[in-house]
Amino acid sequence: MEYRTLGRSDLRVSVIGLGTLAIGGAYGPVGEGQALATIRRALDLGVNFIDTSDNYGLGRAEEIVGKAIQSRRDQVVLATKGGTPWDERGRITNDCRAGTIIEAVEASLRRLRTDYIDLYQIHLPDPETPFEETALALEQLRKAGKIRYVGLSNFWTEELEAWLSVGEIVSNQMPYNFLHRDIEGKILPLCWERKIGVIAYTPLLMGLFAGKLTPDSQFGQGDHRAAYPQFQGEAFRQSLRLIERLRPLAEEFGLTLAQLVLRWVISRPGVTCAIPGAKHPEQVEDNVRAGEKSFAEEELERIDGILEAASVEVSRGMPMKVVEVCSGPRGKVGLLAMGIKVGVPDWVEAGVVVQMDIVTGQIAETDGG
């Protein structure tokens, strides 16, 4: 396994970490002997980067975590996420207030059974909350002991800017994978300029470029790919057949589909480690030997061209009726019905349906009119 200094911080993490949304059930029902065994089995063999957060499974995932590394803490680097609290409705909210965040690092400590976190990670921008509050926050509880580094997580360029004018950061935790690459526009960049760390989630898109499912998949109850529109029609029946174009390639260098993905992933300049669920200790043996070392540019080069033909439609805009309107620090802020805050347009007005980007939390700009 390789291993990587993230950001300006003394943190050195496997490039091949473990994040937990499946554990937390986000894909169907996982059994805590097989969270446990799964969490135990990437630290044997090497992974030292888990990543979790106190909204996955509503607190399960922590507690899972906190179990499994309880007797082998120094060996990790354990990083979670917080400022989305959930609702009486069990609805996510994202909710950045100085109070909110202490909170929600105590509460995270008591799952995580330990004193002290080393990554934590803002999960999602709040906008009715001012990012000096919430900086100010975080260094408070840095300086008490009970986290060790700050990071960010979905926060892209206008954001990330406005963050770092007013507090530092190790890590940015953003979507990249083969049809999500939209960092390498600015986000990459910025980070390479600013010494900050990339964290790349959803790099297998929740399983598709695992290699498993087929055009008769089905997602039960529960599992939110059923939802998302990259699984769904045209599609994802183009997904199915890059992936077709890529298993030779993947059998010329010897490794799985999902090792081809993930090595990509680690590769590509400025990423700094990634982090595929896993829900069988199997998945955790497939994906670590990913991280054995990188792609030459010559093999980067032919996966991209593979990449460039297929022309897969990217589908990610999904409905959202805005139910409330108000004003934030940094501009209008619509609340949906999900439970979450975004940033809105100037036409949007509560009642009002809007498309939002999934990957980037964005909304149209147009009403449609």
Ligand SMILES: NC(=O)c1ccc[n+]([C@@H]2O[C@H](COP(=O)([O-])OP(=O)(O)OC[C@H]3O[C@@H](n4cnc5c(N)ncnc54)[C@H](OP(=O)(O)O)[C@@H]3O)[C@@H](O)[C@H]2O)c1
The other form holds:
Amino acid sequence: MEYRTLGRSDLRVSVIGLGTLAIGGAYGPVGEGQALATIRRALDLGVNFIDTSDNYGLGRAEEIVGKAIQSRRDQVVLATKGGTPWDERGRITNDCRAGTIIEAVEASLRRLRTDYIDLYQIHLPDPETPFEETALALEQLRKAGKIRYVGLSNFWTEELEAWLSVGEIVSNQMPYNFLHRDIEGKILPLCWERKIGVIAYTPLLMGLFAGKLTPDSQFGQGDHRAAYPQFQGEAFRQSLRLIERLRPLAEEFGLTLAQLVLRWVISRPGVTCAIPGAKHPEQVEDNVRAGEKSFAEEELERIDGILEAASVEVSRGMPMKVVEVCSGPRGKVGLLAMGIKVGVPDWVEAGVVVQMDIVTGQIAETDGG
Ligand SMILES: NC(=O)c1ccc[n+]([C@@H]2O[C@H](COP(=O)([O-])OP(=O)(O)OC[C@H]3O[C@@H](n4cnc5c(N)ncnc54)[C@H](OP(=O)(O)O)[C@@H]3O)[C@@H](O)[C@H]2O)c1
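Could you give the coordinates for the form predicted in complex with this ligand, as opposed to the form predicted on its own above?
Everything in the complex follows now, all chains and molecules, and the chain you saw is the first one.
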């Protein structure tokens, strides 16, 4: 396993980490025994970077991670996220006010059975709270030794630049895989220039690029991929055809498809590491091999050739109702029916249905405008 330094920190992270969204139940239920075995297998195989969030399974993923690493805390670079509290009905919102963040860190420490978090990440921007307020709270927590470093997640260029004028960070956790390559435009160059680590999430596009799905695949109860547009209709069929074109190359390289995409992700300039999720120890065993080395330039070019030649519809617009609008420190804010707040263009009013890009969180300018 290769290890890299995360941004300007002294954290050395395995290029293949372990994401725990699936362990929290996002893709269907995972029993505790199986979840513990998955995390422990990852540690046995050289994965030292575990990413979780307080909201994965509404605290459950953190509790399981805490149990799994309890006797091996010193072997783990432990990353969690906060700023997304939930109400008694389990409805999540984004709230990065100082008091919320301080409470969230205390609760994460309890669930994770530790007295420090190596990397504490703001899960997504809160358009209603000034970044200064959140950054000050995090600095207070850092000085108290409760968190070692601060990271962000889902901060696109404008928000990232705005944060950098008020706070220090060592990383930004962003979506990156064969079809979601938005960060290549501005985020990767900006993070490279500012020495900010980039942690690639959903590197397998929620399992799509692990190569085991067929046109007839069905998702079980509680698996939120059933509603995800890339897993439906023509977009799904085209993705599966792309996978079939990649399969012979993976075989030629002596890799599984999951290893091909993961090694491609960690070989891209500016990416520090990938954090594939896993539900079973066997998936971890498969994924860690991707971290043995990076692809050479000509290997990357051959993969890119196939990706460029394929015409795959990238489907990620989702209709969302705006229930309330107000003004925030960086512009107009819309509260979506699902509970999350986003920055919205001026034309958006309460009651309209907008198309939200679920990868970037941006509202399409054209709909209803
Ligand atoms: N910051 C954010 O907003 C954000 C958002 C999303 C995710 N994340 C982080 O990124 C991590 C990774 O994303 P993700 O878990 O959503 O998606 P992912 O890593 O792209 O896909 C994970 C899923 O793929 C399948 N899989 C994994 N390895 C496999 C293998 N070798 N062979 C076959 N199938 C395999 C498993 O599901 P099945 O077996 O059911 O197919 C697994 O749950 C998360 O766990 C989380 O830590 C962060």
